[in-house]
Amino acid sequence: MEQPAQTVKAGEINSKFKYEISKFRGAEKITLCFQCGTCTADCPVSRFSEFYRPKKIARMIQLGLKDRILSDKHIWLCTTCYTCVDHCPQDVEIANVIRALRNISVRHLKSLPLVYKELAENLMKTGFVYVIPETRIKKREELGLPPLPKTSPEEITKIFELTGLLSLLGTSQTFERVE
């Protein structure tokens, strides 16, 4: 079941979009799909959502459906299996717009999912994505295996810092899920 069609207002359309993703480092040919729709029927995650269709992504883009593209929480459903990338006969490496389209949602809306604000947290809290439980790291000994090396967590985040997702950690709202 596809979503119900939606009408294209031309006061909804930002013409210059397109131009604004293909910045984006391995997004740069998104203008060149031409809709054959390789992508959507090679993808996994197409096969069991209903709504995830990288083709529809790219049209929307092309068409400069901005605001509506961003705020789609179904951009979150990609994998990066980057099997639309390998297959697309326009070398349009979708996953990598994909991609462009995420970092861009996250910096105009201030909304991210729950998970990628508790990894970056974790992140700078200890250096891994995770909170290794002091029992865990305990138990290497135990089980032979060397101590695990140390983390440098002021200097991720001073990297978070100057890369700008310090302030967008702080400021954003999140959501939990995508159906």
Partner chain sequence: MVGGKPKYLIFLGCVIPYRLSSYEISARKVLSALGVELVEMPEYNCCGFPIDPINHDTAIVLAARNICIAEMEGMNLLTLCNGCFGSLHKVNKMLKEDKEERERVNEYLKNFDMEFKGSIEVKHLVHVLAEDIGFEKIKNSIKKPLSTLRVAQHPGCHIIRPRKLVGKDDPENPRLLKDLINLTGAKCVDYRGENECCGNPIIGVNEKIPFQMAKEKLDHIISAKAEALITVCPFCHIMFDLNQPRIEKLFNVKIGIPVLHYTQLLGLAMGFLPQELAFDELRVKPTIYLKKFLDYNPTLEV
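Switch over from the form predicted together with the partner chain to the form predicted on its own, please.
Left out here are the partners and the other molecules; the chain alone remains.
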């Protein structure tokens, strides 16, 4: 069931927002979206969520509702399956648009899902996004599987530091659920 439309106030509109988004690789075509709804119709998340609608997100960007969209935690529901991209008649890469929104949102609000922070911390500790238990490593050996690839957590941490991600992880708030 579609949510009722909210009134847009002139003070909310940032007419340059769509151009800010279009500077991100893969999000350049956001202004080409003509609201056909194919992205939403094909989206596996929108089938189970009353709130997550890629078409609505694209329209909010075009209207310049920067603060409203960046503060909406539903942008974190996208699974980046790229089904929307595969079916868009205008080649708008909405999954990449969502990625751009997430990046801007973390910088703007200093907030991200707890799971993202945990995965990044695991990557810096072990070189893998998941901590691999010793029992699993031994089981691999017993099965004659090759050892896991060598990782360099120090290099990953250095990349996080150089890109500013380490600082963002240290200063950002986290949330557990999108409701």
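Numbering follows the first chain given and starts at 1. Since this is a predicted model, take the numbers as computed values, not measurements. Note that the rigid core is defined as the largest set of C-alphas that superpose within 1.5 Å between two forms.
Once the rigid core is used as the reference frame, the Cα position of R47 differs between these two forms by less than 2 Å. Put the two forms on the same core and the Cα of R140 is off by 2 Å or more between these two forms.
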